[in-house]
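Single chain ahead, by itself, as C-alpha coordinates, in the form predicted on its own.
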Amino acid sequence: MSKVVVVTSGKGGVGKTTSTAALGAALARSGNRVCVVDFDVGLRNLDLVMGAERRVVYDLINVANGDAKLAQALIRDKRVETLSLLAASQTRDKDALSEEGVARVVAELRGLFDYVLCDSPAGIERGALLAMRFADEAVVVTNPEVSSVRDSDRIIGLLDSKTLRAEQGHRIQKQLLLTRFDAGRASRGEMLGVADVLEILSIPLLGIIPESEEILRASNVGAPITINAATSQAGRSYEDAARRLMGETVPMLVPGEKKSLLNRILGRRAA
(Lines of atoms letter the chains of each structure in order from A and count residues from 1; the text may use other names and numbers.)
(Lines give C-alpha, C1' and ligand atoms only; values in the text may rest on other atoms or scores of the structure.)
Protein backbone atom coordinates (compact mmCIF):
# COMPACT_ATOMS: atom_id res chain seq x y z
CA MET A 1 0.00 0.00 0.00
CA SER A 2 1.27 3.47 -0.88
CA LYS A 3 2.19 5.83 1.96
CA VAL A 4 2.18 9.62 1.84
CA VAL A 5 4.61 11.05 4.38
CA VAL A 6 4.97 14.75 5.12
CA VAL A 7 8.39 15.94 6.29
CA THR A 8 7.60 19.00 8.37
CA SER A 9 8.63 21.38 11.15
CA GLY A 10 7.64 24.77 12.46
CA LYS A 11 11.05 26.39 12.19
CA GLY A 12 13.03 26.93 9.00
CA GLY A 13 16.59 25.75 8.54
CA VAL A 14 16.28 22.54 10.55
CA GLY A 15 16.99 20.21 7.62
CA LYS A 16 13.59 19.27 6.15
CA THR A 17 14.70 19.36 2.52
CA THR A 18 17.98 17.57 3.23
CA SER A 19 16.08 14.94 5.20
CA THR A 20 13.43 14.50 2.51
CA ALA A 21 16.13 13.85 -0.09
CA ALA A 22 18.16 11.55 2.18
CA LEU A 23 15.19 9.48 3.32
CA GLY A 24 13.76 9.33 -0.20
CA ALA A 25 17.04 8.08 -1.66
CA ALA A 26 17.47 5.50 1.12
CA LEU A 27 13.93 4.18 0.64
CA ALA A 28 14.46 3.97 -3.13
CA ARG A 29 17.77 2.15 -2.73
CA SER A 30 15.87 -0.45 -0.70
CA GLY A 31 13.78 -1.22 -3.78
CA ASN A 32 10.78 1.03 -3.15
CA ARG A 33 9.27 3.30 -5.77
CA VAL A 34 9.66 6.76 -4.24
CA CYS A 35 8.66 10.28 -5.23
CA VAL A 36 9.86 13.34 -3.33
CA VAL A 37 7.58 16.37 -3.76
CA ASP A 38 8.62 19.97 -3.09
CA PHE A 39 5.78 22.03 -1.57
CA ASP A 40 7.94 25.10 -0.92
CA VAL A 41 6.45 27.11 -3.79
CA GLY A 42 8.50 30.19 -4.66
CA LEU A 43 11.55 29.08 -2.66
CA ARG A 44 12.16 25.63 -4.08
CA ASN A 45 15.37 23.87 -3.06
CA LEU A 46 14.65 20.16 -3.27
CA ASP A 47 15.65 20.09 -6.95
CA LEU A 48 19.04 21.58 -5.99
CA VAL A 49 19.65 19.01 -3.26
CA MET A 50 18.66 16.26 -5.71
CA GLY A 51 20.95 17.66 -8.42
CA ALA A 52 18.06 18.13 -10.86
CA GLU A 53 17.69 21.92 -11.03
CA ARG A 54 18.51 22.04 -14.77
CA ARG A 55 15.94 19.36 -15.60
CA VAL A 56 12.82 21.10 -14.24
CA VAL A 57 10.35 21.91 -17.04
CA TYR A 58 6.97 21.45 -15.38
CA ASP A 59 6.24 21.62 -11.65
CA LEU A 60 3.70 20.82 -8.95
CA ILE A 61 1.52 23.85 -9.74
CA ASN A 62 1.46 23.00 -13.46
CA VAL A 63 0.17 19.52 -12.66
CA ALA A 64 -2.25 20.63 -9.92
CA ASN A 65 -3.77 23.24 -12.26
CA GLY A 66 -4.02 20.83 -15.19
CA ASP A 67 -1.46 22.65 -17.34
CA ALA A 68 0.75 19.56 -17.57
CA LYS A 69 0.42 15.84 -16.99
CA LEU A 70 2.16 14.26 -14.02
CA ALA A 71 4.32 12.14 -16.34
CA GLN A 72 5.65 15.34 -17.94
CA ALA A 73 6.62 16.86 -14.59
CA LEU A 74 8.20 13.86 -12.86
CA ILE A 75 12.00 13.85 -13.00
CA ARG A 76 13.59 10.42 -12.63
CA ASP A 77 16.82 10.33 -10.68
CA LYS A 78 19.83 9.32 -12.79
CA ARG A 79 21.48 7.40 -9.93
CA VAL A 80 18.54 5.47 -8.45
CA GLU A 81 16.01 4.28 -11.01
CA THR A 82 13.10 4.01 -8.56
CA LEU A 83 13.48 7.59 -7.25
CA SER A 84 11.61 10.55 -8.78
CA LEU A 85 11.18 14.24 -8.05
CA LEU A 86 8.21 16.57 -8.47
CA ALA A 87 9.60 20.08 -8.16
CA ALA A 88 7.94 23.24 -6.87
CA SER A 89 7.45 26.38 -8.92
CA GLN A 90 10.05 29.10 -8.48
CA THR A 91 7.98 31.89 -10.02
CA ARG A 92 4.52 31.40 -8.49
CA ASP A 93 3.33 31.85 -4.91
CA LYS A 94 1.62 29.40 -2.59
CA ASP A 95 -1.83 30.86 -3.29
CA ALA A 96 -1.61 29.28 -6.76
CA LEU A 97 -2.05 25.86 -5.13
CA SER A 98 -5.60 24.69 -4.46
CA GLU A 99 -6.63 21.91 -2.11
CA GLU A 100 -8.54 20.22 -4.92
CA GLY A 101 -5.51 20.32 -7.23
CA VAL A 102 -3.19 18.92 -4.56
CA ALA A 103 -5.72 16.17 -3.80
CA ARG A 104 -5.70 15.08 -7.46
CA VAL A 105 -1.91 15.06 -7.65
CA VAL A 106 -1.50 13.10 -4.41
CA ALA A 107 -4.12 10.56 -5.52
CA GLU A 108 -2.27 10.02 -8.80
CA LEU A 109 1.07 9.72 -7.03
CA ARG A 110 -0.37 7.05 -4.72
CA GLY A 111 -1.07 4.91 -7.76
CA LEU A 112 2.51 5.12 -9.01
CA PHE A 113 4.73 5.02 -5.92
CA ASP A 114 5.20 3.08 -2.69
CA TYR A 115 6.28 6.21 -0.81
CA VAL A 116 5.45 9.86 -1.51
CA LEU A 117 7.55 12.22 0.64
CA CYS A 118 6.17 15.77 0.82
CA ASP A 119 8.81 18.38 1.66
CA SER A 120 6.90 21.04 3.58
CA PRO A 121 7.78 24.72 3.74
CA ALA A 122 8.49 26.09 7.22
CA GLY A 123 5.79 27.72 9.30
CA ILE A 124 2.05 27.20 9.53
CA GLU A 125 0.81 29.01 6.42
CA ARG A 126 -1.03 27.64 3.40
CA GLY A 127 1.85 25.75 1.80
CA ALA A 128 2.64 23.85 5.00
CA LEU A 129 -1.01 23.01 5.60
CA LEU A 130 -1.42 21.69 2.05
CA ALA A 131 1.76 19.62 2.36
CA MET A 132 0.38 17.83 5.42
CA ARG A 133 -3.28 17.79 4.35
CA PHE A 134 -3.37 14.35 2.68
CA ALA A 135 -0.52 12.66 4.59
CA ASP A 136 -0.79 9.25 6.21
CA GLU A 137 2.28 9.78 8.38
CA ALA A 138 4.51 12.66 9.43
CA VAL A 139 8.23 13.03 10.07
CA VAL A 140 8.66 16.01 12.39
CA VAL A 141 12.16 17.45 11.99
CA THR A 142 13.64 19.44 14.84
CA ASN A 143 16.99 20.68 16.12
CA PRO A 144 17.90 20.22 19.81
CA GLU A 145 17.15 23.85 20.71
CA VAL A 146 14.20 25.28 22.59
CA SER A 147 12.75 27.44 19.79
CA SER A 148 12.85 24.60 17.27
CA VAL A 149 11.23 22.13 19.68
CA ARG A 150 8.53 24.62 20.64
CA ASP A 151 7.65 25.24 16.98
CA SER A 152 7.58 21.50 16.32
CA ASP A 153 5.12 21.09 19.19
CA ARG A 154 2.82 23.54 17.38
CA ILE A 155 3.13 21.53 14.17
CA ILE A 156 2.16 18.35 16.03
CA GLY A 157 -1.03 20.11 17.10
CA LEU A 158 -1.81 21.01 13.49
CA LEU A 159 -1.18 17.44 12.34
CA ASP A 160 -3.77 16.31 14.89
CA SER A 161 -6.36 18.87 13.79
CA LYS A 162 -5.86 20.11 10.21
CA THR A 163 -5.13 16.92 8.25
CA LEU A 164 -7.79 14.96 6.39
CA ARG A 165 -7.13 11.93 8.59
CA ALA A 166 -7.75 14.02 11.71
CA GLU A 167 -11.03 15.32 10.32
CA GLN A 168 -12.08 11.73 9.60
CA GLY A 169 -11.48 10.80 13.23
CA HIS A 170 -8.12 9.05 12.75
CA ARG A 171 -4.74 9.89 14.24
CA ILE A 172 -1.84 10.55 11.93
CA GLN A 173 1.28 8.64 12.87
CA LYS A 174 4.06 11.06 13.84
CA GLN A 175 7.76 10.36 14.32
CA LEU A 176 10.59 12.63 15.39
CA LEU A 177 13.78 13.16 13.41
CA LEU A 178 16.33 15.00 15.55
CA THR A 179 18.91 16.75 13.37
CA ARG A 180 22.20 18.59 13.96
CA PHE A 181 22.78 16.72 17.22
CA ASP A 182 26.13 16.94 19.01
CA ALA A 183 26.53 14.56 21.97
CA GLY A 184 29.40 16.58 23.44
CA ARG A 185 27.46 19.84 23.44
CA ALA A 186 24.40 18.10 24.84
CA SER A 187 26.45 16.64 27.71
CA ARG A 188 27.75 20.14 28.51
CA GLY A 189 24.24 21.57 28.53
CA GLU A 190 24.82 23.67 25.41
CA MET A 191 21.85 22.06 23.63
CA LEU A 192 18.91 19.91 24.65
CA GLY A 193 19.52 16.23 25.18
CA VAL A 194 17.59 13.53 23.34
CA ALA A 195 15.54 12.63 26.43
CA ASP A 196 14.62 16.31 26.93
CA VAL A 197 13.27 16.64 23.39
CA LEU A 198 11.34 13.38 23.65
CA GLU A 199 9.80 14.46 26.95
CA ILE A 200 8.57 17.73 25.43
CA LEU A 201 7.22 16.38 22.13
CA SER A 202 6.06 12.91 23.28
CA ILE A 203 6.24 11.24 19.85
CA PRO A 204 8.32 8.20 18.81
CA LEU A 205 11.90 8.79 17.76
CA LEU A 206 12.66 7.95 14.12
CA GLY A 207 16.32 8.89 14.11
CA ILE A 208 19.13 11.10 15.42
CA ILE A 209 21.21 12.82 12.76
CA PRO A 210 24.58 14.21 13.89
CA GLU A 211 25.98 17.62 13.04
CA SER A 212 28.08 16.85 9.96
CA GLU A 213 30.00 18.64 7.24
CA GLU A 214 29.22 15.69 4.98
CA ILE A 215 25.56 16.78 4.86
CA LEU A 216 26.47 20.26 3.64
CA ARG A 217 28.96 18.83 1.16
CA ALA A 218 26.36 16.43 -0.24
CA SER A 219 23.82 19.23 -0.67
CA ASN A 220 26.36 21.42 -2.44
CA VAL A 221 27.14 18.71 -5.02
CA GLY A 222 23.46 17.95 -5.57
CA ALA A 223 23.33 14.44 -4.13
CA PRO A 224 21.44 13.15 -1.07
CA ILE A 225 23.89 12.06 1.62
CA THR A 226 22.51 8.52 1.46
CA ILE A 227 23.93 8.42 -2.08
CA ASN A 228 26.94 10.73 -1.83
CA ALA A 229 28.27 9.61 1.57
CA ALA A 230 26.15 6.63 2.60
CA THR A 231 28.91 5.17 4.81
CA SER A 232 29.42 8.38 6.81
CA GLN A 233 27.92 8.58 10.29
CA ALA A 234 25.20 10.95 9.10
CA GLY A 235 24.52 8.77 6.04
CA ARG A 236 24.16 5.65 8.21
CA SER A 237 21.87 7.54 10.59
CA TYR A 238 19.55 8.47 7.72
CA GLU A 239 19.69 4.89 6.38
CA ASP A 240 18.63 3.59 9.80
CA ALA A 241 15.82 6.16 9.97
CA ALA A 242 14.56 5.05 6.55
CA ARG A 243 14.56 1.42 7.70
CA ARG A 244 12.50 2.39 10.75
CA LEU A 245 10.12 4.28 8.48
CA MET A 246 9.63 1.00 6.60
CA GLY A 247 8.74 -0.70 9.88
CA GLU A 248 12.04 -2.42 10.64
CA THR A 249 13.37 -2.62 14.20
CA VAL A 250 16.76 -0.93 14.23
CA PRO A 251 18.75 -0.12 17.43
CA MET A 252 18.78 3.61 18.16
CA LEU A 253 22.35 4.81 18.49
CA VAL A 254 23.13 8.31 19.74
CA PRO A 255 25.85 9.69 17.43
CA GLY A 256 29.05 10.14 19.42
CA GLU A 257 28.06 7.66 22.13
CA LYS A 258 28.80 3.93 22.28
CA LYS A 259 25.65 2.76 24.05
CA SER A 260 22.29 2.73 22.33
CA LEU A 261 19.65 5.16 23.55
CA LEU A 262 17.48 2.22 24.68
CA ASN A 263 20.31 0.72 26.75
CA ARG A 264 21.00 4.04 28.45
CA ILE A 265 17.33 4.58 29.30
CA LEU A 266 17.02 1.03 30.68
CA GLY A 267 20.23 1.52 32.62
CA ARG A 268 18.91 4.67 34.29
CA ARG A 269 15.66 2.90 35.18
CA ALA A 270 17.53 -0.03 36.71
CA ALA A 271 19.59 2.35 38.83
The other form holds:
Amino acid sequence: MSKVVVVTSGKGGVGKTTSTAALGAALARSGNRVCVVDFDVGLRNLDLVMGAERRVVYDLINVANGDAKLAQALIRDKRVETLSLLAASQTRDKDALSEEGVARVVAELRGLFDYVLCDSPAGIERGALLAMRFADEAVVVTNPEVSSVRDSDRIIGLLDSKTLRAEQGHRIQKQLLLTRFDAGRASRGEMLGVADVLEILSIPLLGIIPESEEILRASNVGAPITINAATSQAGRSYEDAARRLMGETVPMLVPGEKKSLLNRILGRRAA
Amino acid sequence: MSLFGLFKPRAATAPVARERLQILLAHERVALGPDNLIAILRDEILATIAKHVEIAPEAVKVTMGQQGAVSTLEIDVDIPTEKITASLARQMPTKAVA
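With the form predicted on its own already on screen, would you show the form predicted together with its partner chain?
Shown next: the complete complex, the earlier chain at its head.
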Protein backbone atom coordinates (compact mmCIF):
# COMPACT_ATOMS: atom_id res chain seq x y z
CA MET A 1 0.00 0.00 0.00
CA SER A 2 1.30 3.36 -1.01
CA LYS A 3 1.62 6.20 1.47
CA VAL A 4 1.67 9.89 0.61
CA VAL A 5 3.45 11.95 3.27
CA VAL A 6 3.69 15.74 3.26
CA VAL A 7 6.75 17.29 4.90
CA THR A 8 5.59 20.71 6.05
CA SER A 9 6.22 23.42 8.66
CA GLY A 10 4.71 26.78 7.82
CA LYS A 11 7.94 28.57 8.61
CA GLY A 12 10.80 28.58 6.14
CA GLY A 13 14.33 27.45 6.83
CA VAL A 14 13.49 24.89 9.51
CA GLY A 15 14.66 21.89 7.46
CA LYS A 16 11.77 20.65 5.30
CA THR A 17 13.90 19.98 2.22
CA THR A 18 16.81 18.52 4.19
CA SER A 19 14.38 16.27 6.06
CA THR A 20 12.53 15.20 2.90
CA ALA A 21 15.84 14.17 1.30
CA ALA A 22 17.12 12.44 4.45
CA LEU A 23 13.89 10.55 5.19
CA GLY A 24 13.40 9.67 1.51
CA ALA A 25 16.90 8.23 1.20
CA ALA A 26 16.58 6.32 4.48
CA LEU A 27 13.23 4.81 3.44
CA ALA A 28 14.66 3.85 0.05
CA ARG A 29 17.77 2.28 1.59
CA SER A 30 15.46 0.00 3.58
CA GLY A 31 14.14 -1.33 0.27
CA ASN A 32 11.08 0.86 -0.20
CA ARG A 33 10.28 2.42 -3.56
CA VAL A 34 10.36 6.14 -2.74
CA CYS A 35 9.64 9.30 -4.70
CA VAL A 36 10.44 12.72 -3.24
CA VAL A 37 8.41 15.50 -4.86
CA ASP A 38 9.32 19.18 -4.71
CA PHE A 39 6.22 21.41 -4.48
CA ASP A 40 8.17 24.65 -4.12
CA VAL A 41 7.39 26.03 -7.58
CA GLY A 42 9.70 28.89 -8.51
CA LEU A 43 12.09 28.19 -5.63
CA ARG A 44 12.97 24.55 -6.10
CA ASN A 45 15.83 23.19 -4.03
CA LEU A 46 15.20 19.52 -3.41
CA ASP A 47 17.05 18.76 -6.66
CA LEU A 48 20.10 20.62 -5.33
CA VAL A 49 20.04 18.95 -1.92
CA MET A 50 19.69 15.56 -3.65
CA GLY A 51 22.56 16.35 -6.04
CA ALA A 52 20.38 16.06 -9.15
CA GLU A 53 20.21 19.74 -10.17
CA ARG A 54 21.83 19.10 -13.56
CA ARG A 55 19.57 16.21 -14.44
CA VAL A 56 16.21 18.04 -14.34
CA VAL A 57 14.54 18.04 -17.76
CA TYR A 58 10.84 17.87 -16.98
CA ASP A 59 9.17 18.84 -13.73
CA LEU A 60 5.99 18.51 -11.68
CA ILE A 61 4.15 21.19 -13.65
CA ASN A 62 5.05 19.62 -17.01
CA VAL A 63 3.56 16.33 -15.80
CA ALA A 64 0.55 17.97 -14.10
CA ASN A 65 -0.27 19.87 -17.30
CA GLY A 66 0.24 16.81 -19.47
CA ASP A 67 3.25 18.26 -21.32
CA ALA A 68 5.44 15.35 -20.26
CA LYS A 69 4.93 11.80 -19.08
CA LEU A 70 5.68 10.99 -15.46
CA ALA A 71 8.36 8.49 -16.55
CA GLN A 72 10.16 11.28 -18.43
CA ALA A 73 10.18 13.59 -15.42
CA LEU A 74 11.21 11.14 -12.71
CA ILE A 75 14.93 11.34 -11.90
CA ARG A 76 16.33 8.07 -10.59
CA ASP A 77 18.91 8.53 -7.81
CA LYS A 78 22.37 7.29 -8.76
CA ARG A 79 23.23 6.05 -5.27
CA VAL A 80 20.00 4.39 -4.16
CA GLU A 81 18.17 2.75 -7.04
CA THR A 82 14.74 2.68 -5.40
CA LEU A 83 14.81 6.46 -4.85
CA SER A 84 13.39 8.92 -7.38
CA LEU A 85 12.91 12.68 -7.52
CA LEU A 86 10.21 14.74 -9.16
CA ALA A 87 11.51 18.31 -9.32
CA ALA A 88 9.50 21.52 -9.11
CA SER A 89 9.49 24.02 -11.92
CA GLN A 90 11.97 26.84 -11.51
CA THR A 91 10.64 29.14 -14.20
CA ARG A 92 6.85 28.98 -14.07
CA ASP A 93 4.79 30.98 -11.64
CA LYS A 94 3.31 29.18 -8.69
CA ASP A 95 -0.28 29.46 -9.94
CA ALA A 96 0.63 27.21 -12.87
CA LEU A 97 -0.08 24.21 -10.65
CA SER A 98 -3.70 23.06 -10.72
CA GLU A 99 -5.38 20.89 -8.11
CA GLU A 100 -6.65 18.49 -10.78
CA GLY A 101 -3.14 18.19 -12.21
CA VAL A 102 -1.61 17.46 -8.81
CA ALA A 103 -4.37 14.93 -8.08
CA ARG A 104 -3.53 13.07 -11.29
CA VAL A 105 0.23 13.07 -10.63
CA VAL A 106 -0.17 11.90 -7.03
CA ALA A 107 -2.54 9.13 -8.09
CA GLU A 108 -0.03 7.95 -10.68
CA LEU A 109 2.85 8.11 -8.17
CA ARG A 110 0.82 5.97 -5.75
CA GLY A 111 0.83 3.22 -8.34
CA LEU A 112 4.61 3.28 -8.70
CA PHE A 113 5.97 3.92 -5.20
CA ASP A 114 5.60 2.72 -1.61
CA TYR A 115 6.24 6.23 -0.27
CA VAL A 116 5.61 9.58 -1.90
CA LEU A 117 7.20 12.39 0.14
CA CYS A 118 5.88 15.85 -0.74
CA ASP A 119 8.30 18.63 0.16
CA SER A 120 6.06 21.61 0.92
CA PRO A 121 7.02 25.22 0.29
CA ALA A 122 7.03 27.52 3.32
CA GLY A 123 3.96 29.60 4.04
CA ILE A 124 0.28 28.76 3.86
CA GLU A 125 -0.32 29.74 0.24
CA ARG A 126 -1.47 27.66 -2.70
CA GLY A 127 1.75 25.61 -3.07
CA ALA A 128 1.74 24.59 0.59
CA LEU A 129 -1.96 23.70 0.47
CA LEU A 130 -1.49 21.63 -2.71
CA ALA A 131 1.50 19.81 -1.18
CA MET A 132 -0.69 18.67 1.74
CA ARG A 133 -3.93 18.27 -0.22
CA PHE A 134 -3.67 14.54 -1.08
CA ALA A 135 -1.48 13.43 1.83
CA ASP A 136 -2.32 10.48 4.06
CA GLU A 137 0.15 11.58 6.71
CA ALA A 138 2.15 14.64 7.65
CA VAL A 139 5.60 15.22 9.07
CA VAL A 140 5.60 18.62 10.78
CA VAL A 141 9.16 19.93 10.88
CA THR A 142 9.71 22.27 13.82
CA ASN A 143 12.66 24.05 15.41
CA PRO A 144 12.60 24.53 19.20
CA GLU A 145 11.99 28.23 18.73
CA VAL A 146 8.85 30.33 19.27
CA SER A 147 8.14 31.42 15.69
CA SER A 148 8.59 27.91 14.31
CA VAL A 149 6.33 26.38 16.97
CA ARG A 150 3.63 28.97 16.31
CA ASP A 151 3.71 28.36 12.56
CA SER A 152 3.64 24.59 13.07
CA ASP A 153 0.51 25.02 15.18
CA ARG A 154 -1.07 26.90 12.30
CA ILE A 155 -0.06 24.21 9.81
CA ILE A 156 -1.52 21.49 12.05
CA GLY A 157 -4.83 23.41 11.94
CA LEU A 158 -4.67 23.52 8.14
CA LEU A 159 -3.83 19.80 7.92
CA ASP A 160 -6.97 19.11 9.95
CA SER A 161 -9.18 21.26 7.73
CA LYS A 162 -7.76 21.66 4.21
CA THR A 163 -6.60 18.16 3.27
CA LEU A 164 -8.83 15.87 1.25
CA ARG A 165 -8.71 13.25 4.02
CA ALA A 166 -9.87 15.79 6.61
CA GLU A 167 -12.67 16.99 4.33
CA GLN A 168 -13.81 13.39 3.89
CA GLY A 169 -14.03 13.08 7.68
CA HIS A 170 -10.90 10.97 8.12
CA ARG A 171 -8.11 11.65 10.55
CA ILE A 172 -4.81 12.74 9.10
CA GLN A 173 -1.83 11.39 11.03
CA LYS A 174 0.57 14.19 12.00
CA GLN A 175 3.97 13.61 13.54
CA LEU A 176 6.51 16.06 14.84
CA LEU A 177 10.10 16.11 13.62
CA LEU A 178 12.05 18.36 15.95
CA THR A 179 15.10 19.65 14.08
CA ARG A 180 18.15 21.74 15.02
CA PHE A 181 17.79 20.55 18.59
CA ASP A 182 20.58 21.32 21.04
CA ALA A 183 20.26 19.12 24.11
CA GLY A 184 22.83 21.14 26.06
CA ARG A 185 21.04 24.43 25.55
CA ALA A 186 17.66 22.82 26.31
CA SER A 187 18.98 21.37 29.58
CA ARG A 188 20.29 24.81 30.57
CA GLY A 189 16.86 26.33 29.94
CA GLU A 190 18.08 28.34 26.95
CA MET A 191 15.99 26.42 24.42
CA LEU A 192 12.49 24.94 24.45
CA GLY A 193 12.74 21.29 25.49
CA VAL A 194 11.27 18.29 23.69
CA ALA A 195 8.50 18.00 26.30
CA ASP A 196 7.66 21.71 25.95
CA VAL A 197 7.17 21.52 22.17
CA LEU A 198 5.25 18.24 22.42
CA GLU A 199 2.93 19.64 25.06
CA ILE A 200 2.25 22.80 23.09
CA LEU A 201 1.64 21.12 19.71
CA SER A 202 0.18 17.87 21.13
CA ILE A 203 1.09 15.60 18.22
CA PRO A 204 3.25 12.46 18.48
CA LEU A 205 7.01 12.69 18.08
CA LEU A 206 8.59 11.17 14.96
CA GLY A 207 12.15 12.10 15.82
CA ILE A 208 14.64 14.55 17.26
CA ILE A 209 17.39 15.73 14.93
CA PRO A 210 20.35 17.40 16.61
CA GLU A 211 21.90 20.61 15.33
CA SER A 212 24.78 19.21 13.32
CA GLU A 213 27.64 20.33 11.10
CA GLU A 214 27.09 17.20 9.02
CA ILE A 215 23.81 18.60 7.65
CA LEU A 216 25.53 21.50 5.90
CA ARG A 217 28.34 19.23 4.76
CA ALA A 218 25.79 16.88 3.17
CA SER A 219 23.90 19.66 1.38
CA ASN A 220 27.21 21.15 0.18
CA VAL A 221 27.93 17.97 -1.75
CA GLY A 222 24.33 17.26 -2.75
CA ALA A 223 23.78 14.05 -0.82
CA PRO A 224 21.05 13.34 1.74
CA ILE A 225 22.68 13.01 5.16
CA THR A 226 21.37 9.45 5.47
CA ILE A 227 23.60 8.60 2.49
CA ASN A 228 26.49 11.01 3.06
CA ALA A 229 26.93 10.56 6.81
CA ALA A 230 24.54 7.80 7.80
CA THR A 231 26.46 6.98 10.94
CA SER A 232 26.66 10.58 12.20
CA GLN A 233 24.34 11.50 15.04
CA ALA A 234 22.01 13.46 12.75
CA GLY A 235 22.14 10.68 10.15
CA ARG A 236 21.19 8.07 12.73
CA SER A 237 18.40 10.28 14.07
CA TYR A 238 16.93 10.53 10.57
CA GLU A 239 17.29 6.75 10.08
CA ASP A 240 15.37 6.20 13.33
CA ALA A 241 12.67 8.68 12.26
CA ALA A 242 12.32 6.88 8.91
CA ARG A 243 11.91 3.55 10.70
CA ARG A 244 9.18 5.06 12.88
CA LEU A 245 7.51 6.35 9.73
CA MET A 246 7.49 2.73 8.50
CA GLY A 247 5.65 1.81 11.70
CA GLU A 248 8.57 0.30 13.60
CA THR A 249 8.98 0.97 17.28
CA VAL A 250 12.36 2.58 17.84
CA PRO A 251 13.43 3.88 21.26
CA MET A 252 13.52 7.68 21.28
CA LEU A 253 16.98 8.92 22.18
CA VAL A 254 17.64 12.58 22.78
CA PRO A 255 20.68 13.06 20.54
CA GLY A 256 23.68 15.02 21.69
CA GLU A 257 22.97 14.78 25.37
CA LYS A 258 26.57 15.24 26.35
CA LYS A 259 27.94 14.66 29.77
CA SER A 260 29.42 17.72 31.35
CA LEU A 261 33.18 17.91 31.55
CA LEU A 262 33.06 17.26 35.28
CA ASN A 263 30.79 14.23 34.85
CA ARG A 264 33.03 12.91 32.12
CA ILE A 265 36.09 13.13 34.34
CA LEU A 266 34.24 11.58 37.26
CA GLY A 267 32.75 8.92 34.99
CA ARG A 268 36.15 8.00 33.67
CA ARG A 269 37.55 7.76 37.18
CA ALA A 270 34.73 5.53 38.30
CA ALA A 271 35.15 3.22 35.31
CA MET B 1 29.54 43.90 34.52
CA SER B 2 31.05 42.64 37.73
CA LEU B 3 33.55 39.84 37.79
CA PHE B 4 30.99 37.66 39.61
CA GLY B 5 28.56 38.15 36.72
CA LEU B 6 30.82 36.06 34.54
CA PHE B 7 30.24 33.01 36.66
CA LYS B 8 26.55 33.53 37.44
CA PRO B 9 24.33 31.29 35.27
CA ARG B 10 22.05 33.32 33.00
CA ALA B 11 18.34 33.19 33.68
CA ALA B 12 16.53 30.43 31.77
CA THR B 13 14.47 31.88 28.92
CA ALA B 14 12.84 28.66 27.70
CA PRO B 15 10.07 28.81 30.35
CA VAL B 16 9.26 32.33 29.15
CA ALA B 17 9.05 31.08 25.54
CA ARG B 18 6.83 28.23 26.59
CA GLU B 19 4.43 30.45 28.53
CA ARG B 20 4.21 33.06 25.76
CA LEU B 21 3.44 30.36 23.21
CA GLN B 22 0.78 28.75 25.38
CA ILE B 23 -1.05 32.05 25.85
CA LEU B 24 -0.74 33.07 22.20
CA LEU B 25 -1.81 29.73 20.75
CA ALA B 26 -4.80 29.49 23.09
CA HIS B 27 -6.09 32.65 21.38
CA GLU B 28 -5.04 31.80 17.85
CA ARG B 29 -6.56 28.32 17.92
CA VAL B 30 -9.96 29.86 18.68
CA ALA B 31 -9.59 32.63 16.10
CA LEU B 32 -8.05 30.54 13.30
CA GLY B 33 -9.24 27.07 14.21
CA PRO B 34 -10.85 24.74 11.68
CA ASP B 35 -14.36 25.79 12.67
CA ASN B 36 -13.45 29.45 12.65
CA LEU B 37 -16.19 29.96 15.20
CA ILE B 38 -15.67 33.67 15.57
CA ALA B 39 -15.96 34.40 11.84
CA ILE B 40 -19.13 32.29 11.57
CA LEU B 41 -20.73 33.94 14.60
CA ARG B 42 -19.78 37.37 13.34
CA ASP B 43 -21.28 36.74 9.90
CA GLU B 44 -24.50 35.33 11.29
CA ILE B 45 -24.95 38.13 13.83
CA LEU B 46 -24.29 40.67 11.11
CA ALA B 47 -26.83 39.01 8.80
CA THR B 48 -29.47 38.97 11.52
CA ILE B 49 -29.02 42.65 12.38
CA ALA B 50 -28.82 43.62 8.71
CA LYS B 51 -32.33 42.26 8.21
CA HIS B 52 -33.67 45.06 10.38
CA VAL B 53 -31.07 47.82 10.39
CA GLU B 54 -28.67 49.07 7.76
CA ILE B 55 -25.26 48.28 9.22
CA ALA B 56 -21.62 48.37 8.15
CA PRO B 57 -19.77 45.02 8.32
CA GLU B 58 -17.09 46.54 10.59
CA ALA B 59 -19.74 47.48 13.15
CA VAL B 60 -19.93 43.95 14.53
CA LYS B 61 -17.02 42.91 16.71
CA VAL B 62 -16.87 39.42 18.13
CA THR B 63 -14.08 38.49 20.51
CA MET B 64 -13.45 35.43 22.59
CA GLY B 65 -11.46 35.50 25.75
CA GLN B 66 -10.37 33.11 28.41
CA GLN B 67 -9.96 33.75 32.10
CA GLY B 68 -8.95 30.65 33.98
CA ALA B 69 -11.52 27.96 33.31
CA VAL B 70 -14.14 30.40 31.95
CA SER B 71 -14.40 31.34 28.29
CA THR B 72 -16.17 34.57 27.47
CA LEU B 73 -17.77 35.61 24.22
CA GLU B 74 -18.09 39.34 23.73
CA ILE B 75 -20.27 40.76 21.00
CA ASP B 76 -20.00 44.46 20.39
CA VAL B 77 -22.33 46.08 17.84
CA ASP B 78 -22.23 49.75 16.94
CA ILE B 79 -25.37 51.01 15.28
CA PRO B 80 -25.58 54.66 14.26
CA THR B 81 -28.64 56.26 15.87
CA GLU B 82 -29.94 57.77 12.63
CA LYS B 83 -30.14 54.32 11.02
CA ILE B 84 -32.59 53.06 13.56
CA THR B 85 -36.25 53.72 12.96
CA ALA B 86 -38.27 55.09 15.80
CA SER B 87 -39.90 51.74 16.46
CA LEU B 88 -36.65 49.82 16.50
CA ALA B 89 -35.05 52.37 18.77
CA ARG B 90 -37.59 51.59 21.45
CA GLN B 91 -36.91 47.86 21.32
CA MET B 92 -33.19 47.64 20.76
CA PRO B 93 -30.39 49.23 22.74
CA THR B 94 -27.77 50.93 20.59
CA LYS B 95 -25.03 48.85 22.06
CA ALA B 96 -25.42 45.28 23.14
CA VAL B 97 -22.73 43.55 25.11
CA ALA B 98 -23.35 39.91 25.82
